[in-house]
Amino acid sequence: MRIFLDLKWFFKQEKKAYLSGVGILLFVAMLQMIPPKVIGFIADHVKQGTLTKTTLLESIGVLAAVGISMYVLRYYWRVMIFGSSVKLSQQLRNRLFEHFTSMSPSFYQKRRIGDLMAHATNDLSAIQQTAGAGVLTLVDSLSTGGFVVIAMAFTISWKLTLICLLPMPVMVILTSWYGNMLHKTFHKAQEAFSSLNDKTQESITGIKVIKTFGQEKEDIEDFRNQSEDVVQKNLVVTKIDSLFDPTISIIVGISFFLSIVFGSKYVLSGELTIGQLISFTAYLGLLIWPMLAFGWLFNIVERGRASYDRVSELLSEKIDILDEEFASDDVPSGDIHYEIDEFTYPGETTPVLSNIYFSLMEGETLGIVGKTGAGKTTLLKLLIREYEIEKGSIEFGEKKTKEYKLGKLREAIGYVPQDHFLFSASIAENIAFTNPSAGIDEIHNASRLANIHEDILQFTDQYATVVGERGVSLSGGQKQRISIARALMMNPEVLILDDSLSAVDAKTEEAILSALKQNREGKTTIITSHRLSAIQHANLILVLDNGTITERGTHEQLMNAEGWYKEMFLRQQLEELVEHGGH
């Protein structure tokens, strides 16, 4: 029952609703004691030949009043208890989502999306059941069972009650054992479901790759295997779950047998009337539900405990990037100074950046080039504080980046990453994502700067075109340019283009860069690219190799340096010349 202690914070928060619901539930349990007593009362009158029309009508009236009262009261306790459990699910779902949005990229490198989705769906449903049906079965089984036993013992026969309850300890021992087994197996079943979720999400996201390489049959077979694993693990849960009812039914059957055998003996000896025996067996019938509910309670509680442990483990993951205690609430602007002695990704031992020292004046353009894996993207992610710098710092304006509130720092930076993610919404909504209140003219202007406006007008629904999940209906170049337009809607102090022009041709690239230069005068731009023509106009160009700056300067200075930059630039110029037939 530890789960109820774990949820104490929520029960305290919703104590008014739960106390009202439990109070009504207890009153209903008391009302249930009346009908068996009335039935026994009528039976004795029938046996004695003293039943009158008035007595019968009064008894029927009492039964009707009790029935109607229970009907109404059961509606209200359901609203209070089950309604509160829905609030718990909502609060935990909101906490999970807020936690997800606060986590750094390293968290998502360890956790798969399908698993996170399973936590926010299946696990929360199991926890909701505990706070709803679990509370109901706990209170109802104890209250109804308690009132029934009291009524049997004090109003009919304590000796017969004691005899009929003799098998109960066996039921308690067995159901407790089943509950422990259920907790372990349900935890494994939930993990299997998370893996299946991962598989489904990954396969749907990568369906183009699967089809391109003709791996449909293999992928379907893999899915079937994982689906079968989920079925098998849930079958184990079901087999244990199915032990509760037969066990309880056998115990109840034994109790009924004892009540008939010994009850008949007491009737014959004159210790009980036939009406009292009828009332006793009716009460014993009422005891069936608390017993079944008790077994069901173990089922619900163990499922809820396993799920709550999984969710708690997720929520206990520490947030890597936090605001400093006295962080500035200003949006940064000004010069940028990098002074990084060394940077290593969390959990790794080999530095990915070392001896990074340079300054970028406000309004200038920085170009960063180098081989794949040289550290270009890492350099940019440190500026937007996706990771913390242990050895060194970055200054933006008059403060270090960590001295600004994270939200304010990122408000100053428009970042266009290599992986262009578009939402399953219209083109206009995707562009206006960073400024939802923007008018259509502002959206058009940003699109023109990103050289995507004319392409959009060619679509049937133009700016109202829904791009599909992750922009599946668009080409790579179109997605890149829409992403650039989205960043420009912020009018950021610093615009970062992280290899964001790789999917467009040289002419389109030149048009975009020219438009940015004219319209972002006085604002800083940082560009990483494998195509050196994209950064040759930059005020400062850095060449990275194995996380270290190997060359720096303007285009002219680097061309005179006879290094990697010049060699690569001339090679790309030659390749472009060959592509155009030597003209």
The other form holds:
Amino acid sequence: MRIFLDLKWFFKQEKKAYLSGVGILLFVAMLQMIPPKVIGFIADHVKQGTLTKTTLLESIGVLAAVGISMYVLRYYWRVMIFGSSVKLSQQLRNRLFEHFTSMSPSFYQKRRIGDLMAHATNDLSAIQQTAGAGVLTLVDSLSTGGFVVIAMAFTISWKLTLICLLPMPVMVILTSWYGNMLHKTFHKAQEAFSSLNDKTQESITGIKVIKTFGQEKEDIEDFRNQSEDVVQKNLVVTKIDSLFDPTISIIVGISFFLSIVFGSKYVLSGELTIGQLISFTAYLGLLIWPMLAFGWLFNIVERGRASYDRVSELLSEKIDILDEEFASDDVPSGDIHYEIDEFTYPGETTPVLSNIYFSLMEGETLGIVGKTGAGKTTLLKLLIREYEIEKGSIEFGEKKTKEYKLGKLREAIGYVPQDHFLFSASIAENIAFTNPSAGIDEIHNASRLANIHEDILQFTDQYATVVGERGVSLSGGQKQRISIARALMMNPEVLILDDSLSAVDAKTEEAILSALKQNREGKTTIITSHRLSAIQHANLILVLDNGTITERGTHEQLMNAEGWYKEMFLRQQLEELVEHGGH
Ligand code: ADP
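With the form predicted alone already on screen, would you show the form predicted together with adenosine-5'-diphosphate (ADP)?
Next comes the full complex, this chain leading.
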């Protein structure tokens, strides 16, 4: 029952609704005590032959009034308690979402999307059930149970009550045992569901790869196995859950049996009237629901607890990149100085960058080249503070990058990766992502600079064309150019093109770069590219190999240096020539 303590903050917040809901619930439980009494009263009058028309009509009137009041009141407590419990899942959902958006990429590297989705759906509804049906069942079963026992013991016969309650301890022991088992098995069932969710998500996202390699059969088989696992684990839960009802029925059956055997003895000896015995058995009937509900309560509470634990664990996961206490509110601008002694990814042991020292003046263009895996992307991600630098720092303008608020730092930088995500929205919305209030002229302007405007005009709906998962298929190059247009909308102090022109041809690349050069006068640009021609006009070129800078200088300097750069540049020029020769 610890879950109710865990949720105390919520009950406090919704105090009014819960107090009135529970108040009405208690009142209904008391009203329930009236009908059995009335029936016993009528039975006694029948037996003694003293039933008059008025007594009968009055009794029926009372029964009807009680029935109608219970009908109306039950409606109200349901609205109050269930209505409030919906707010709980809403609040937790908002908290989770906020948490998800504040986590850094390393969090998403560790966690699987399907698992996170399972938390946001299944777990939240289990918690909501606890705050709604759980609270209701707890109060209802305890109050109805309590009132019934009091009514039986004090208004009819405490002796008969004691006798009929004898089998109860057995039930308490059994149900709490089932409850424990339920907790364990439910946890496993939820985890299996998470895995299945993950599998589904991954298969759908990766369906193209699966089809390309003809792996559908294997994938379906894999899905079947996981789905079977979910069924098996839920079956175990259901089996344990199913033990509750028969157990309770048997125990209640024994109670009924005892009440008839001993009750009729007391009637014969004159200790009870026949009407009292009828009332007594009617009360006993009223006990069935609270007991069943109690078993059910175990189930709800166990689920709620397991889910709450999972969600809390997720929420307690620390945000690893945080603003420093006195972080500056300025948007950085100015020169950039890299002073990284060493950088190692969290959880890894070998450094991927070492001795990275260089300066880039405001308004200059930096080119970074090197083999795949040399550390180019890592070097750029450190500038946007996607990871913390343990040994060293990067200065940007007046201060170090981590001395700015994270939001402000990123406001200054437009980062375009090789493969950017486009949302299922119109092209215009995708481009204006960083600045939703931008006018259409601005959007067109950014598109022209990114050399995508003409392409967009070819689509039937032009800028209103929907892209992404539900929309038109774009080529890799078109996606890249839309991503660049998106970054240009920010008009950032620093524009980073991280291999983000890999899917466009050399000519288009050149056109885009020269348009940028003209338009971004006085602003800093950083380009990494496999095509060395893309960076030959840069003020500074760095060649990266195995995490260190092996060559540096301008294109002319590097061409005189007889190193990797010169060799690569000449080779690419030759390839270009061969390609053109083939035309
Ligand atoms: P490049 O951009 O030059 O191709 P990267 O910066 O992407 O190189 O990668 C440099 C090295 O860092 C590679 O060995 C890569 O495996 C490793 N690496 C990249 N991202 C991560 C990460 N998130 N966690 C651990 N290692 C990583």
